[in-house]
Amino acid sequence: MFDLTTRDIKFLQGVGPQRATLLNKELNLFSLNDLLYYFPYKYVDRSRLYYIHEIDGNMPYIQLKGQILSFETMGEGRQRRLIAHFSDGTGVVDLVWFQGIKYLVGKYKTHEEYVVFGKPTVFNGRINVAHPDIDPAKDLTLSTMGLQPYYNTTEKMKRAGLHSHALEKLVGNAFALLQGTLPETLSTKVVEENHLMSLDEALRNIHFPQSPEKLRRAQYRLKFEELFYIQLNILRYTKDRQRKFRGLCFERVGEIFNTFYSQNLPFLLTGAQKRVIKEIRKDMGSGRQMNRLLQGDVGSGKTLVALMSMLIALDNGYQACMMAPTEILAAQHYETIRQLLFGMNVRVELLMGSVKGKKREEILKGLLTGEIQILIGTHAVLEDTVHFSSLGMVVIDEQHRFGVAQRAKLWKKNTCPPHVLVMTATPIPRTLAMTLYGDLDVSVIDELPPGRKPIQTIHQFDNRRVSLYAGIRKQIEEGRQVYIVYPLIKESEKMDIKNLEEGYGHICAEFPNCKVSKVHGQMKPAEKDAEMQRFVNGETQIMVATTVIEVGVNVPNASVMVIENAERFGLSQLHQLRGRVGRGADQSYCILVTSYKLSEETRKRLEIMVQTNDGFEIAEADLKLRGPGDLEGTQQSGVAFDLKIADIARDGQLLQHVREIASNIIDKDPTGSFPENEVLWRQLQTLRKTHVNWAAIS
């Protein structure tokens, strides 16, 4: 059997050269193996034909057997169109072809049997059939068509005849290369427990399904085993570094932690606060090297739990360091640890991009002698020029900010990597939060401080304006502030929203008497800071932004969050959006502002977001609605590997399951000694040489 990840796809009959580019370019084809992994998007049940007197324009893909009686061209330049009148003995439909005309007319003749296959619709009160699939009756054997797979192509294929039809052609010439069956790539053992399809059987079923019963058979073989490798390399990566890195073993809570909690705590603790301290705190004890993300919505107290992670680290006698991905954020983190820290003996400093000459000296020196105990700073601190005399503890902010990379610059800046805690604000589902980060374990704060009110959010439709800017008014006369976000900030012909620079001037002339702020991406970062600071020290009443403000900015006197054109954001963004209002004790409200015309979908998502306020609710919903290939509309996209056929969001019991298999033969098989894993480790190995970016996935 030769290897299928080596034979190049130019080779295969029906491909060569040009084509081989196109598949290449457009669908990412190199080799047959890929053409093999390269699963139909649906299927049709070509089982039955239908008379033309009983089809109408709202049926799915027909089956229709007769002759063409004769062809026409219509129009001129691009309008022009071939048309071919069929006929089955029961009535007439047309044949339509937009492109490829010339080499239709010679291809297809009048007067012979053919069997047509496509989507029908009405156009001038006839039934049309555009860009049918047309074979040779004598070919069609109607019982083992049964259901055809639909693959997806691209306008440059189309036009160079590589349709879904020539797609599954190509398919049907890989398998005929085949001499005998594909090689297992799961073990007996995993095959035989799990009640699975043979890898060979599977393939041939996911293209050219012989029931539906083997189909999904088929695609639950295939999705196990994705599934299943991404975690076994998670896992095994997780469990060597385990064994290779002991942590630095903090046994004791001290002075300054005690000081602290019983003198500076600005309010008591959540339980779920409580909750996550014990389990950093039998991390850090436990003499294996930390790794936790800490997920929490806008607002529950993760800061004051970092803090506190970090003052274990001090109690130890060893150095912090907080990153945040901007320096406005780094900022506050400062300004908010320095205020929690008040009266005690705590030196803190931070390090930031703008941070230079003398100062930039004074705190690297201090990092060094080790007086500086907690350094807060932007991505400046991973410069190799920052050396800490014993660093102990890494809290990094808003995760998917931050890669894998970056997170093991850290580790290097002490000879025993120190503890990491990373903080994400951005709910994420259990199962994407297994697959994106399945090297950290996961604690969460699932409760508000006391004296929090939930955010009030409302759908409005844009012709209710009076109102809202009533609303908006009265907040303002009373002390609040307002933001007020759009989608995008130049006009698009396409689009008719309300960019911002008109909304800023709309805003600017409806409030006279309040100054209005201005923020957006394409602004310098000076400019940008500069803003945003007017806007925290309350010299702005209003701010006019796009989404740049969804990370972390903290205004507790903001209580209004009013979003243009909301149907335009996913679920998860709105949330984020909506978290920077509700700091304060004040009731805050954020209202979602669309038009009248809202597709089903957009219904539902701002539905969920007028119900529930609950980050994890929104974020399964946003995961079931959109999936994860944009979660969340940010850098979370940074799915490492492309998903060809499971989906995170309605495989979650799935990913579950096949964890826990992995999860289990790396306890029981550790150093991949066993024989009876070999063809899993081999596996692994060749997934990992692909171009799937295995080592990102961590």
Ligand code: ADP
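Between two forms, the rigid core is the largest collection of C-alphas that superpose within 1.5 Å. Numbering follows the first chain given and starts at 1. It should be emphasised that the depicted structure is a prediction, and the values quoted were computed from it without experimental measurement. Compared with the form predicted in complex with the named molecule:
- Relative to the superposed rigid core, the position of the CA of residue 106 differs between the two forms by 2 Å or more.
- Relative to the superposed rigid core, the position of the CA of residue 302 differs between the two forms by less than 2 Å.
- Residue 292: CA moves less than 2 Å between the two forms after rigid-core fitting.
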Given for the second form:
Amino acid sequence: MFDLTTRDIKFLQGVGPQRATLLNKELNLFSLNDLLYYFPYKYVDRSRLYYIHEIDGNMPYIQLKGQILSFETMGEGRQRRLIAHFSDGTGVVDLVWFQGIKYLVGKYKTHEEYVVFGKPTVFNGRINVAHPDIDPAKDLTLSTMGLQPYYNTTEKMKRAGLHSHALEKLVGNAFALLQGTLPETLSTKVVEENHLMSLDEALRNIHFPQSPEKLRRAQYRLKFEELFYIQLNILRYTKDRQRKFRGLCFERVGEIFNTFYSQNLPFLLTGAQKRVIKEIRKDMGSGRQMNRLLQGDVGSGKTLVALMSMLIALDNGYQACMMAPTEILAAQHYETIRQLLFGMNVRVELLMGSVKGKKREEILKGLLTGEIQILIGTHAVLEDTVHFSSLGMVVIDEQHRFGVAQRAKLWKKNTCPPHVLVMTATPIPRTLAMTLYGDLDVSVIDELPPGRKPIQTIHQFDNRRVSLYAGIRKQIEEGRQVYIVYPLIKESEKMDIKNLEEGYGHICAEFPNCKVSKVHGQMKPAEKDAEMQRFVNGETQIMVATTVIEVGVNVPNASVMVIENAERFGLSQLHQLRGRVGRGADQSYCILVTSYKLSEETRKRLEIMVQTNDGFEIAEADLKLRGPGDLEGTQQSGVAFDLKIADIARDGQLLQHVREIASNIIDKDPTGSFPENEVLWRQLQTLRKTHVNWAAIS
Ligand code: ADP
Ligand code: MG
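Compare with the form predicted alone: the form predicted in complex with the named molecule:
To see the whole picture, the full complex is given below, headed by that same chain.
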């Protein structure tokens, strides 16, 4: 049978080649199916009539029934307009047109009953409705018109007459073409068990709702379907991979791990660290490849967990590798890990872009012979020249800077893919993690090491510098260190530096007895590191920086984080920055400095920061304020957030629900051979073909 839904949109009545090109380019609509899945963004109730005396200029769309009393043309040139004085007996409004005047005067008659639909505005004390929809009252049965759909269009489309109303007509034409019911895209079982509306009914009601209740059910069904297939896709990949690749089986916990645990561990593990290490051990010993996302708020002690996981690989005769997004961080990990392993016979090396020549060759050789057991590094470890003798475990720190493709590259560094532990300090809300990293198991460190005092966060307007500086001075006198961060202005790196330089000069003048460090993105890595190191060693008391210090840097003695122009930062970034302090036992402070003029949204953001230190709470709030498209980490993840109807911030529960359903189906039918599920796999294939990004999740 010929499938109308795949038919090119240009053959639809009312489209044609020119409009088709617009629909392709502007809305990415190519087939009738695409059109049917282009959903209205709102609905207006047309069953309700208003009286003119009820109307003010703040109302959305309204509908009136009455007569045109008289016509009048006014203005000259581009100002020329036609006005129809329209009355329903309770008052008069002016209907206004700037185009098609001659045609309109011929078309509409005075003293006939019309229904007028449009948005009222008040102009010179009179109510206007510009370019309204007008229909003879006898042609409409308002009680059956109900909710009218509104579609987003673009300026270009409007110029070609493709406004919302025109799209509505096209959708109507498409339904007229489709005889019979549209084929179901979910299995009968899924539809029945979840009491879902059929696809056919849902699509018809999402465009032309028969009632608010049916609209609600249609929305639910379509959200369900959208989220369900995203989950089915991710879970299918995971299970296929698990079937194809057997993972390395690290059954043993041996001498290295135990020596470290009993002799080198500088403190007791927190309960959360213990739990997570257990989860990781279980994964690595299961015979399946581990793919685990470790989420833990800043300062929760992820590094230690990473190290102990790597030691398990070593105990089983394999090498381990840890990647960080910047040289500063990689170097810091290297130092930390060497200190932690002090006195133990484990060879650790550091590989980054700046490691060259003989040293580099030595490392490459040591990796091949297996003498080097742990390699710490940046992206440099991904290069094709880097070969391991037996890589068994990979840790990726601060995951959001690494894309899916890079993760895949790592797997290929060993014939059997190594276990992967991805660590992130950007707490990703659970719902988002499931969509983005649905193929990863998730562990959470939800407990900070003991003895930490919660950071106190204060919002201060920038005219209160005197007291701000007094506070800083006091901390420095007590032997603490201070960060002062300036925003990065994307458009102009020069401006950043200027901003930073000014701040630096200002701070040096204000604190003549202190040594001040300065770090920004334009510095050479070696310079940056040296300057960073001076601060870490306590040679300097104040660190003036752009956001380069955002990720992972650890200076327990620093107790104050001042963020200048805090209004320019997103919530998760503010939280990351704040996490640089509060790492020691002393009371720490985060001061958010802003100008007096703030938008409502910014005010909310700052309020949240002042109220809570909980990274997950902040991430949830961020998701709600900004939407997932903006969330850090989503851009490079390979998943485009072009959800048509579901909303990750709001539909978390549904997402969880459909994930369980999808997971059950795959568990029961791992090879996809049950006839009852055939429709699911077929639809998944179709979606993988049309959603380019879906293929990238692996
Ligand atoms: P993050 O999770 O942000 O990477 P780190 O691993 O850098 O956190 O740890 C933050 C600080 O907490 C470090 O100074 C580390 O030595 C310390 N730390 C980690 N685990 C514990 C623990 N169980 N008890 C006390 N301090 C700990
Ligand atoms: Mg860290």
